[in-house]
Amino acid sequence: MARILSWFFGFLVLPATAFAEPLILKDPKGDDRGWGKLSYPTGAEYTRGAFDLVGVSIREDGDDVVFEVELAADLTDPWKSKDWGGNGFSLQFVQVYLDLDGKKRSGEKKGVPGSWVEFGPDQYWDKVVLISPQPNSKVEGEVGAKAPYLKNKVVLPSRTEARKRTIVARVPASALGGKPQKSWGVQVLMLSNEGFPAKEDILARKVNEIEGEHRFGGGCDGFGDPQVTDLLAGPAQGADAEGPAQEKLLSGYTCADEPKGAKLVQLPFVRL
């Protein structure tokens, strides 16, 4: 009887530990066109697929949470990021937004300055992991100068590295308030790293009306268009329908000559 009870109670606690398995989120390949009209810069560094998000894995590893962001093309380092403290990739700037408490209007509504997005009224974000090729000191300086109110909400990886087509970022679980929970809401935005950003943006490359050597096209020359090439849409299972769903999400903006007149897109979270 003791052996049976031991087996039974051991079985009951399995759901509490099952989340040690990684969370796998997927995105369809070939939808790195933002709202359907975004075009890549003309510079040779910006290879097709370099900003095409195809998969995200979130897993526990001891006291850390590991984020793995997979792209459709191999990571490259044309600007030799290792020379200025980077981690073997130069082009991408990934923002992982987390809704930790699931409470309406709890947290931040607008994305990190430079993303030009916001989140729906019932799903604000509590933490954002900024995965940049820039050294942490550079990112911290940008946040401190342009968005000091986000100081306690921005989380920077303790280690970031490029592995073929995957960016791997390690974050202390304590910085996220604990290990991953199935109740979390997750949204992952793919942007382009900009070493010399506009005064109102944090390390994000601009999208203009017409593409240029180092500028994406298909947006506007004012303010309001999202600086996002790709994100998670729908249930994030990689279905073909998630491409059009993304385009619909990102197309709901209105540009203006000044930031205050712009209407930003409202994004949802993927609920796990």
The other form holds:
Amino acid sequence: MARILSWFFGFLVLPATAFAEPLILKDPKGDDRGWGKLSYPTGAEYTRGAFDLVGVSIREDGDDVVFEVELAADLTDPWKSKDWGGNGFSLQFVQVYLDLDGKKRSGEKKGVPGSWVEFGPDQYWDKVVLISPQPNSKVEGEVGAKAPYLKNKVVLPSRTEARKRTIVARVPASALGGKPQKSWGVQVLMLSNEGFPAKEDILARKVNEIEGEHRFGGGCDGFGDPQVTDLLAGPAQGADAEGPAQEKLLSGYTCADEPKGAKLVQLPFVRL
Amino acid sequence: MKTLFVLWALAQTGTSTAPPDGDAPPFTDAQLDWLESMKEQLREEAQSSGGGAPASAPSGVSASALELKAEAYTKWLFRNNTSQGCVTYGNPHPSGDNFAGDNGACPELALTIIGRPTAKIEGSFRIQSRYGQQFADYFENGDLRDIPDASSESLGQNHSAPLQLRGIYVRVAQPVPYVDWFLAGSSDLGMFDPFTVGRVRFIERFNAKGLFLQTSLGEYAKLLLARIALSKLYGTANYNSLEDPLLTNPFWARDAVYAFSLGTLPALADRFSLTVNGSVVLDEEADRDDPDAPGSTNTNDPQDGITAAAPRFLGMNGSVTANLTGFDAFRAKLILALSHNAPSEEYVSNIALGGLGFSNVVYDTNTDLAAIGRFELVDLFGEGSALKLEYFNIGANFNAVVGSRREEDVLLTDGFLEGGQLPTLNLANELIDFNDKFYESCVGWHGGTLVAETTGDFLDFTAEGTFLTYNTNLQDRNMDLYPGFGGFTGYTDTQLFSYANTNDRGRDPRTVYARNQDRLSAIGMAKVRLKPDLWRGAEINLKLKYIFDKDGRDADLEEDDYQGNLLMGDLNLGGQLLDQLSGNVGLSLDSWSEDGRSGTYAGGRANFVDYRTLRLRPYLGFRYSLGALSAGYHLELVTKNVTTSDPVLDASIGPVIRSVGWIAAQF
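Next, give the form predicted in complex with the partner chain, keeping in mind that what was shown is the form predicted alone.
First the chain shown before, then all remaining chains and molecules of the complex.
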């Protein structure tokens, strides 16, 4: 009862606690073509701007950290995610990588399987927040089956919502080891949700050489091309120059018929 | 040995290859790179040996050119009656089916194979077991007898789960200059819109087949052309193209929908898109005046070895959609659509005749228009809020016969029923379970909707007001031409629905025409979603809806007037019980006051009865998910009490106890 009263009155009287300044990161509109050649799937549900990242806010809210990922287009739910226990959108899969300690070579170098990126040359990630339309248990099961070594590094939101153009994900601060800090290195990758992914990928939609009804195009049919439509580049202030910078970052891959032969792109973190 | 060394080396550097604070790096960068590559290799080996997905194919073996995807699905239905089957509401065809019912455990298997021999070519097919087999049907071999027996050779193929070819297609990218791609085979038809060619319903997504070709007009527009095989079950007049007393030799193999979609690309207009869709439905039969036609009575003319065809049904639909989305402060959308339907009296019998007809077309040639305009102000009352205004005007004779049948929604309003509104008489509220949504026809609707909504960390709130009248309002409509869908009246009870009017189900959701109608309605709806920090994943949902519905029916009579005051409420609590398990519990309460709900004009006197209905529905549900496995369960209890102005018609139903559960694994 005490908790109920506390929540109710807490809701009525907004808390006066001073929160840390939010981390605000921006990305130019219209750069959702990965390395400049990526094309959307041809299916009608992949609407214009659906994978175009335009901003990220990371803010403290009580014991939680709230990630707000803004897109260029309204979120849609063509596959009726509520019917499969999902979170009110269908298409996007956002991965927020955090370098918490800033130490050289500390953490994970490779991105979550399915992203086909790595971080570097010497700044690795410590935590990744996976913001998916899938229920947490599905994401957890995929990570457990395909990357159990990431279990302690993957953070799943306690609540994920679609609000117009913004995906809002709430994460307990304790899962990130604390509240948002300006010292954090941040990188946000925009991928597409795939409920029936390839055996080596975690819920990520494939990019092929030629686009298909449910496949992105402009990459390769083997392994090595980033399955990423958009990310933060440069100082992440939304300047036009960040578009070409992103294309340069993502274009350094080499494809191969097998994962071992592939050369992945190396991504930096943004630090405010 | 290598493993031990790497583990030792990693131990020297903690869990990562980062040097400890203040210490000099124990390894050079090259050594650290090598250690990291060894770590990756160990992980891959551990994954492979542990049964997990290998990160790469075994050395020396090429990756398979084929992609295999499989799904095993089983559903359980329970209800406290003795009806048995795999789906609550089955095939509405008069001859029905032998797999619909309320008690059963029914498995299904699907195997999809996709191949890409080159980057430009993709081929795929799906092997799917026919739905209808129950756990209790083991040993059934597919033979069918008139009376089920214990031989295991009597229930037919629906109960033996034969494997069936579905979803077959070949897709070629850039086959010739100026062509983006060409597809021959299956598609879900999601490239058009509900006013022309609608996306087929989910369970049919592998069944529609055709030829599709897309070309781009530079960077400015794309054009899709398609020839889609017409479904002989519902895509034409009278729900089918072969079961017609007027046809002695039905011809359906060439029946098709010819469609196009022309849409602008961002290079032409960044913040604005324009899409034009069009379709022609052509159901042909052998021209009975041609002496070459089977069964022709023309004995005068000589045969020439060529059989002419004549249209049995011709339908034409077009739509123009303008979408303004590139502005932060507002969005606007305008849809204009046209339909023209022409059943041929020579080849289509009139099943609308008599006013009780179940027909997906009006038995007449007609043309009509539809228009929807939507304007939305974003963040008007603060961040996360919106004010939406919609005007809709769907002509009384508008009918998208091959438009979307369900699972789409063209109007903003919450509507009368819990599903969406679609501009067709050809709705599909069959082959669904008791907890699936019903969709309603908006043919003839004319009105407006205002919606205010806000979303935030603590609560989401939506309020709606809709006022509508009907283009179908008319006195003395010729119900020998217009389908009446049984002529049932009153608010539709989708919770206790049946195809026969055994539970006083009310109006069929497809019904838009009545002999005498003078109707207007208003809908008010408010819903709140609270997200308190009281338990994990806590959600409290409250939804209230009020519908005022008035129909003067025969303008010369007061005794047959209908007035409905319908109140519906639902309270639901949800949360995450375990990492893998979420649950919800709720209560629906409906109170419907309907004056003159139903009656007759027997003996030339209007005799209509007032109904008061109270329906209670407590329910609970669970959803479980573990990686590639997911499962769900829904249990509810329904009671319904009806008191009327004619006590003979008073009824009490329930408590009906029923549940549906399912488990699906993808591998």
